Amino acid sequence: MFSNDSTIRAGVLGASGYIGGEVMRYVALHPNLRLEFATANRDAGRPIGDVLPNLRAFFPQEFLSADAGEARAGDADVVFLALPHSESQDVVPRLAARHPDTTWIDLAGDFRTPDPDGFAKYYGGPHRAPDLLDRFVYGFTEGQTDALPGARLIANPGCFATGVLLALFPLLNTGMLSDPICVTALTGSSGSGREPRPTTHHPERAQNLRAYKMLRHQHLLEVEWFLNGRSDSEIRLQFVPQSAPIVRGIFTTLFLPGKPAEAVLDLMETAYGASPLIDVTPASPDLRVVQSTPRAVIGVAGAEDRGAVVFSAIDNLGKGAAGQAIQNMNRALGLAETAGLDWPGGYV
């Protein structure tokens, strides 16, 4: 464990993608973190600021290759893995065994549940490190306050999973959830990664709205696993993600027919009243106030004769990825939870 005036050495594997670049931005902002190395295979040998020009004034180093970064892993107290899905399971087993005192935070989907069959179903191939699955702490920060301190292996939740869990978790075992649980969420194009595809190419997306992976998105695996491990009844979601004509953010809506909005709002305020990065409002959130931040806003609204709706607004790269990874690191290493995170979003 570290103190709030400690210097903590950080490494980032896969630092040139959208999530990796966002992790780098949070490292630059954190008062305790010092970047020891960052890898980007295709950009190895290039200055970090040439690839991520927003960070030119913060990091004079060059990107390393994956092999060179792995060789430097022992120089870091914490390593963030921002690799594509299915790559961390090849890297973590050898590095975590070699450096057991390092904290490893994986931002991919490789270690989010102890269910290798579920991984194969949703991610399209067998898990290659199943023995490690049950050693990872699932890093939904607000629901894992007791599990995170001292954790060495942390699996960061997916961005949709974070938005859905923020809306659902306070309602577990309250009688507010009844089958079917219907949720929809709109997401920005940055969630699909840096490589351009027809569904994320701006001219095709800017004036369009479409649903995708209806009722079968891979984040269902971790959400249902996490909730069912804490619920007195089976949780099954009807989840429809939608591609929105924005770059950043996720706006989630949970439908609670027949449930009183005032009671739901009370539950949210009780659950998140002490959470320094979450605001609760009796209305719809504005997505713009959380974009590019680690913050979240939970909203509750309703009509007396129809029930309630719960909204969550997060930045998919912030609270949905890098911001939550830093929040988990802070808890794991004994730092103030908001270290490097306590800053507002823009208003316009």
Given for the second form:
Number of protein chains: 4
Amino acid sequence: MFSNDSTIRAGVLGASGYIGGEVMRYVALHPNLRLEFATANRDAGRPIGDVLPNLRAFFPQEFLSADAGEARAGDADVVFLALPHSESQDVVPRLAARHPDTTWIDLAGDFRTPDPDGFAKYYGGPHRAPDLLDRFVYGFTEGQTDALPGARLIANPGCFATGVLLALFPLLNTGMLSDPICVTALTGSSGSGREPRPTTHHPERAQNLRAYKMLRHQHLLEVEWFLNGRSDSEIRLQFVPQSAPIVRGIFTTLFLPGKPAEAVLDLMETAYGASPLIDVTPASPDLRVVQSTPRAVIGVAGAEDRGAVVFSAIDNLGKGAAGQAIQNMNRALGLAETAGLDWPGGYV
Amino acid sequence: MFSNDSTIRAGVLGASGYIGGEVMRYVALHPNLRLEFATANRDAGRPIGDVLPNLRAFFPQEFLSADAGEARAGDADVVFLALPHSESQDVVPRLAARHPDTTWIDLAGDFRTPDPDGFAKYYGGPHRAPDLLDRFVYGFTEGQTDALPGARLIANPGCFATGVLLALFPLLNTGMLSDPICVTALTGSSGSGREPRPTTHHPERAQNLRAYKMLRHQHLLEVEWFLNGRSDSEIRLQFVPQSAPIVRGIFTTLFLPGKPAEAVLDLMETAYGASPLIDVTPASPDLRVVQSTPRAVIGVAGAEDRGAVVFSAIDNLGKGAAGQAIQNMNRALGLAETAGLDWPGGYV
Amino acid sequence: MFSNDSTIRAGVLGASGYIGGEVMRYVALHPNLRLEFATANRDAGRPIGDVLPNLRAFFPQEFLSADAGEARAGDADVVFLALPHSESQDVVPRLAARHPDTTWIDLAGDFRTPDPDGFAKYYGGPHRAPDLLDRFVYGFTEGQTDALPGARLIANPGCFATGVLLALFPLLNTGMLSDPICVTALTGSSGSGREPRPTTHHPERAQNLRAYKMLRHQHLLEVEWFLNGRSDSEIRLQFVPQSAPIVRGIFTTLFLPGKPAEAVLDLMETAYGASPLIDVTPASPDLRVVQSTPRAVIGVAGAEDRGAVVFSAIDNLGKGAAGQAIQNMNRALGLAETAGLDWPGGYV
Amino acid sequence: MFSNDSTIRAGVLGASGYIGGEVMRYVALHPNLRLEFATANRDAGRPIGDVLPNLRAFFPQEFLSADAGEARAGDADVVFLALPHSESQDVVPRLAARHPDTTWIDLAGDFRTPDPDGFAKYYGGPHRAPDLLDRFVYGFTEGQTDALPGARLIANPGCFATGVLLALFPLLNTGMLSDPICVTALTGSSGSGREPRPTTHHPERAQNLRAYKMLRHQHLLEVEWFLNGRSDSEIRLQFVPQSAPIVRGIFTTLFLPGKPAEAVLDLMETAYGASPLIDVTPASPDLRVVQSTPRAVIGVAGAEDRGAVVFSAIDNLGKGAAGQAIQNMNRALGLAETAGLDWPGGYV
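Same protein, different state: after the form predicted alone, show the form predicted together with a further copy of the same chain.
Complete assembly follows, chain above in first position.
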């Protein structure tokens, strides 16, 4: 279909938010992608470079309105949806039916599980396109080797979900997981999006730490659904997200009490040995090494008389959003997995 | 012995490190304390205000050398030891015998448990004053109502130990703790002391997160010893300390899978209801509210179908060091518990 | 009127903003002040400690509505106005006439100069109480030795104005100032107030630097008015405010090309030698030493073949707002200048 | 000589410092460059990816010792020297004579001006290879259109020098500069290098601001030499560097009292209109937009009744070091100026 020499026409809906803006950056970095259109409803008509000055030299175009973008949808081979919470479930039914050959990659929480009841519970209301739910492939790339090639509807995982799955997935059905599964994940402020709010107000965030949505974060839905669909025994997480005074990144800690760290490390190395964007290290990762990149680092440590701990480090906007979206697109369209993703971040 | 009108003569050994400097600040803030002498071996002869410019207006004196400070030890009613790791075990035997009426408060890890084997294991070598170990009172203030009054030898808890004990102690023997006990604690960079090192190098710390001493931090020794001496069943922690890009504070997270948050909250309110420096809240604390103060906040949250989580927030140099040292001194000398500690921090 | 043993009844209007909240903290720290009432219109009826958790242990009261606060105004000996921009000019005419024996200290920009045209130009519209303008004493404490005692209407300087005046005022009429006077001032994010906005959104502020209101900041009005009223020659500033990724503090840099640093240092030491809250140092200040305090540090440096530079370091909420308000109150009411202000900040 | 299809063999001396490590990252990002060898004396024999984990996937090699690197120098078409202060003046005479066809790009301060006396004054001692000084081309790319093509010895500008020159150079001989020229520049902590020291110790840097080397920073030497060699009138700067609590970036402010901002903006747009890596904007730049990139933004603002201000924003490790080194190499070797540099940074 596409090869590593193809030019692939891309559209981005909701391109001025933090996730959408990062998708735009990844589009600029991808040798095969050519931006066909980008929408930003509040900034329609403004030059992209005025709204995203980091991309001024890369995109001479203006942002389209949502309507104008929909009208252009047929011009794209792949469309990334980075719309505000719960808008995708209105847009996708309308557009995907009309353009069945386009690949649709949704970065919101709307289509990540086939479970409308779970959606209603965790997202605060009934789903408006329940029939489409089971047509989406959940794009946790490393756990979806078979389902992604050729997929036309892809639901990109949440940022926390990605961090947790990277740490947990290789341990499924290995005897290394036993109840309770205690997990913390520290997140950067860009995870809250572009809209200023008290929890991302600099004076209150800059030297602060706090937890939120303790044991009830909505990403529990997709993580538990994905794992339980592949697990011998029921997986149920004690998950505590926390706000850290950093801009980018998610640092996840998974407790494995009584488990041998060396065996855990072996499982990780086996699982990710062929993954070009994931490093495995017998230590704690430094989050800064993955910031602003599509990469992940998995760390394993332990003490003989206590057990093991697994860490994962990702950029919430990279592997946790735009990076994984591109990775999924590459797989879906038959490109090399790391096309457009094979560049390093800084040491600091 | 002393009353709330007394003038109490204070000495500080190792007063130019971060903990020693904070003790100096608390001495300046205490209406009963008068600084008799302060040592800073590398800065001997320099005006205190040149080394600690925040205290320039408060102490006209110069720092003494270690030797000169020892010679003055008899002039003090209370001596705070904020010496580098493992120096106290040489200093205390020499001085405390000579000045038995002085109150000695050690802020290092040397005398926190009566267990020389544990010390050797966690601190990397045999203890040089093992006979003194069981003469010290472990100064976790809220857990030591009876032992502190009149105590002459007090071992101030470690900063992580304080954070963990504040979250755990009220739950002992209540049925709320069950194995495994998973705990994370995020710490500010001032916990590493005044000496620059790679993990506190600004370019590498400022936007980073990482874990260290996973399941093997030395404060496990004092926490497990203190709790097991008071517990019906064995307490064994899965404890993962983590470095956060903040300057001050420790934010501790304790998992209580399957336990009811309301009952946990009740236990906390009962335990700390009479503690003037501790707030209990049915939510996550914001760490910034306790930064630069001697106060602590305990938070409790949960989800019915999963369990509970307890948080504690302290300043590592405040309740985690100098603040608790003053609190212990107040109790030991018969002053009001909050003497010199009853002042607020900022909202930001 | 009042002595250092008096109890002084204080009211705070607008007590839940950052400046108002800091005034509350300073009230709690002042041995003579007793909080009579505090208003926070949006939080009326809520316990103060719920809105300002740092003060939970200090004020059991609830916030009053603006109306309820006005009704209580007569119960206070001193009222601090920390209202949103331009509200004071409506409130003060109403209340001050009714309670002429109360001391009113306004922390907003409404009454800082007697110049209604300047106000209209810099604050975007005509003044609504121009008759009151020249009844206010401008509270740059160090420059107002005579005017403050007994003053009933005090306009507290702006935070930038305080930083600039501290650096400039001692040089007036000394031959050390010559046109152009180039000044930069870096400010922390708390200077923007409690309301979240894009420039204080953590992801965009945390590692950023930018300038704003270049050569047109409204504090130019009060600084130039105050200085020109006391200067032999016209003072006109090239003033560039800048946003730094810190929470508290203003760091001001004043260029004195061709001027001898030693003579400048002498002038500073003479000017501030008797000021208990101001240190003068022959070097750059470290801003962190004054953060969260009412103190200031003036630094002077230079190179023989080029000239001199003066720095001032203050906390925008301390000496730049609440601290100076208390200092002014102390002077107005005849208390010791440092009453309630004589406590140290941290080294870090 | 070389074309945009060539493979160019690169060597990096001193590749484990922050500047050297960033050069390595830029080598990895450059389509024409192939790393031939990299030295890191303290880390000789260690895999590059262990020392620079951000580059683990890009370089399988080990670091060489300095000696082994020198022996390999002939294998490289271009060698980047990122050695500690003042080592280049020993290395270059030895190696460059032996390998005259190699292009040598020195990122240290050793060869930036032909003035040995200036060097002795600003760098604290006599130069050890004064004969070589005037054989180097000073690599301020935008100011050196003619000298760079074919150059074999290039002295890359200092980071502050780059920031200042970008703001000043287009104004030379335009009537826009008049004495005194007041300039501040705020720098990130990575500018201090990889070695931890008190001024980059996180607890003391994280919320701090301070100035240093006021009016006597060593980059004055190269800036004044470069400008005076091209100026009608003598250029003499009042330059005050300042430390900001950011990791990367330099934000420069240049005062132009009494000058019209629009005319200044025109000059900037003319000067940089053809520069693909420089944006010009009629406002303050946001430093974050250039962080971690080779790009620069120039901002111009003003007020009619006062004058103008120019800002420049660069990454000290990007345009201020590795980025400009690559840009200079591209010009020297005849590649497209933006080869390997044409990728965007993030919006946050």
